[in-house]
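Single chain ahead, written as structure tokens, the form predicted alone.
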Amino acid sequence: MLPSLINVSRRKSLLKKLEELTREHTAAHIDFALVMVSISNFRQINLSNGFIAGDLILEEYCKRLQSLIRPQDSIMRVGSSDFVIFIKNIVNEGHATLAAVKLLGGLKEPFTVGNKRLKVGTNIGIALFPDHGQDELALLRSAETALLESRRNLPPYSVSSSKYDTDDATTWDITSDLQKTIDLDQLEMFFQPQVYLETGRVFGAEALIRWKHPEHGYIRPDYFIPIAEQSDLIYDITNWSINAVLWLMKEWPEMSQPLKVAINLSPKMFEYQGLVETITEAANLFGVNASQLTLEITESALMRDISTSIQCLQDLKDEGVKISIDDFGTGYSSMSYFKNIPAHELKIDYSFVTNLFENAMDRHIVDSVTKMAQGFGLVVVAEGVEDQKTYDELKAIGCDVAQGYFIGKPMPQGKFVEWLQLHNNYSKILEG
């Protein structure tokens, strides 16, 4: 099962609420959506500011929910900063997230304790009955992997999916198996090579992690990182990668300059105060310069607390950390905070890249962000290059490095190390 959102002493009341909501709008043919809605920055602002402030803006916010729905709905506290809002006579899906929407704009505000102003984060996860789930376990079962969906989007909303419904992995508590494979050091690490177009030598690489489960195969990091992020273990996953990729790049070969790994950082990270020592200290241990680091964040998780993911990213930047803004152009892209992000990289997205030939629109979005790119002095990387064609495109386009299936999928270690000797040779032989 779903690792839990609800604190257990309350469970047994929520499921009975909604045994009684499903009995009741099956007898009447109607519908209602079951919206789990999170505070994201709890725990870090009772770190931050201590529990009594803590317990007044819960409080407060108790008192905001309650005033932004309608009198025919309820809500009930599940967890310590957890809540769930019955919405009854629900039209469709639109009208679920139109009362998401509401209540992500009233509860945007910042909360006033003391002198102090403090932003709180919000994410919600939907679920609608009879469509997400026709008993009370299945449909909060999607309830909550929609809440842990809807961190990784932009407003912080999700509304689930049938391809989470399905899986297998909801079936069995990947929570304390992630916490074994962690501990076993079990994960494993693939990197996916990137090269400049314009002379096709090799740049460096992504780092992608993979977690083999023995019973369930491979299961995607798009289904297993938001669970990881929710429960924490998202710290150790990061450290692991941190110490895991750096190990492994003392074993490859030596190249005519040194090389760069990108690894994911999740947007939790931002929340942990000892980011920039743990990394600039795992540099240290492993002896590998950390401007061969590249730290790749998602524009839209910059947006969660701009403020703060700016200062961090500083603070890694005057390490000699590299930054790399990924998935440019499917967020909100804003040039008022853009100036501001102290990266050396942007990654265009593949949804752009793939379509350079079909759709006029899209190249032209790839040819203006390269050029904005590079006159803010930043590297230009295009993911998705899948063929000889898209590659020479890009290289005219005047992007500088390539990242795809065209060049080489992604790899375990010792498929990797072979993929850099054999081009480190190709090139030495057409230098002559």
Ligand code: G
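Numbering follows the first chain given and starts at 1. Owing to the predicted nature of the structure, the values given are computational and were not obtained by experimental measurement. Rigid core (definition): largest C-alpha set, two forms, superposition within 1.5 Å. Compared with the form predicted in complex with ligand G:
- Taking 2 Å as the criterion, residue 81 counts as shifted between these two forms: its C-alpha moves by at least this amount when the rigid core is aligned.
- After superposition on the rigid core, displacement of the C-alpha of residue 196 between these two forms stays below 2 Å.
- Relative to the superposed rigid core, the position of the CA of residue 120 differs between these two forms by 2 Å or more.
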Given for the second form:
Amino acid sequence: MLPSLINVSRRKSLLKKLEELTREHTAAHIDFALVMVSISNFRQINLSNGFIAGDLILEEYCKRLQSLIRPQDSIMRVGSSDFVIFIKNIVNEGHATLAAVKLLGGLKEPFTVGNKRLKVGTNIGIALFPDHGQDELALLRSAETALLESRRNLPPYSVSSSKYDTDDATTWDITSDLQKTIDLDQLEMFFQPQVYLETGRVFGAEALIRWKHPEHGYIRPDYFIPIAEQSDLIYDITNWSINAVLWLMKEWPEMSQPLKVAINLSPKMFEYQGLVETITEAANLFGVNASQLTLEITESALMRDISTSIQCLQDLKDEGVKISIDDFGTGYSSMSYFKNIPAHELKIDYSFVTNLFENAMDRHIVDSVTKMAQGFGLVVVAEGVEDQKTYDELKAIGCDVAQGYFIGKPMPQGKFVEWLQLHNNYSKILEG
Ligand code: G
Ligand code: G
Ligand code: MN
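What does the same protein look like in the form predicted in complex with ligand G, given that the last one was the form predicted alone?
Following is the full complex, with the preceding chain placed first.
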């Protein structure tokens, strides 16, 4: 099953409405589109601006949605920041695409709350009846899959590509495709450089997995990792990631100090007893010092399973492996973390960093989180550094490390090695 984006009670009323529609439309031989609209940065809006502002934005957002559809179409709110629109009398896919583009265009303009203008991100997933599902469940699953997929598109919408089927065809395909890719060793590891803000020297890299699908091109991990987490595939992928990283870093050029490499760890891996051994044995085998390895764990995952993960984190720490708290600020960031979690590093989520100049509150958050984390002895990494201005500002704030498109995009091994060589020479020149 795909991760469900909708909570249970709302899902029930949505399914009921859908069931009515499918029945009605089958009888009349008319097609309709199920359009799922989701605010991508709602949690962050709440965190940066407060829940009152969040509620106001939601209200304005609903009004704007209403103004963008035709009177015969209807909207349902199905989650805290998720909506479903039923568009009737759809003739073909192009018609549905037009509707999505119109919605995105209308929702792109900033929203005014008090004296602030805030940008709201929207993702859209579309499924057509009956092409992408002949009953309400299949149709909803197709729309949810399209919504997930929309995250790797620009503009951020996607029309379902699944042919209707009564079984779990969509999920099954992806899972078996992924299994095949792992077996054939066709996943790729990309690296995104990280530099010290103070000196500009290389600090290390974040390893980011890529799946190059023969038909669909590069598929981003935020799409397939959640699917892998639903099965044992996540174990295979984690194993592959660790080995690929250790293998590839042996080819990196000698730098003035050993580079760190950060691997993203799915929280599901804490359920696996052999995690610590797997990592330390692999490091031994490849002759890499465990202290060069960092595991990134998202803040929300740590909060969810704090008791099971904490012993594991402590064991990893005892072996010299470093722990980084990823996406900080996007969950319910708690101070108790710093006291209880054996972490070495904190990554400020890119959503705060990219808005550093547009949103005074975000700048304030970056500034205070940096100071607080450093007070607890953590290295602070800012993600999403996209320009010189932001880089300079982070340096002034006193952040330790920067990562982002301004420094370098995630790149395959060959490109990354070139980048390291160039950067190394450049640093030498600077230092005379
Ligand atoms: O680069 P980017 O869009 O691809 O990464 C999207 C998300 O996928 C990030 O949040 C990152 O944490 C996650 N991710 C990237 N590589 C891996 C990996 O090897 N394992 C796991 N579990 N997650 C990964
Ligand atoms: O694990 P995490 O969620 O932190 O993954 C980092 C994500 O951020 C990856 O998807 C990566 O491709 C993306 N990313 C890296 N640098 C930038 C940047 O400068 N801007 C934006 N918008 N995204 C970035
Ligand atoms: Mn990460």
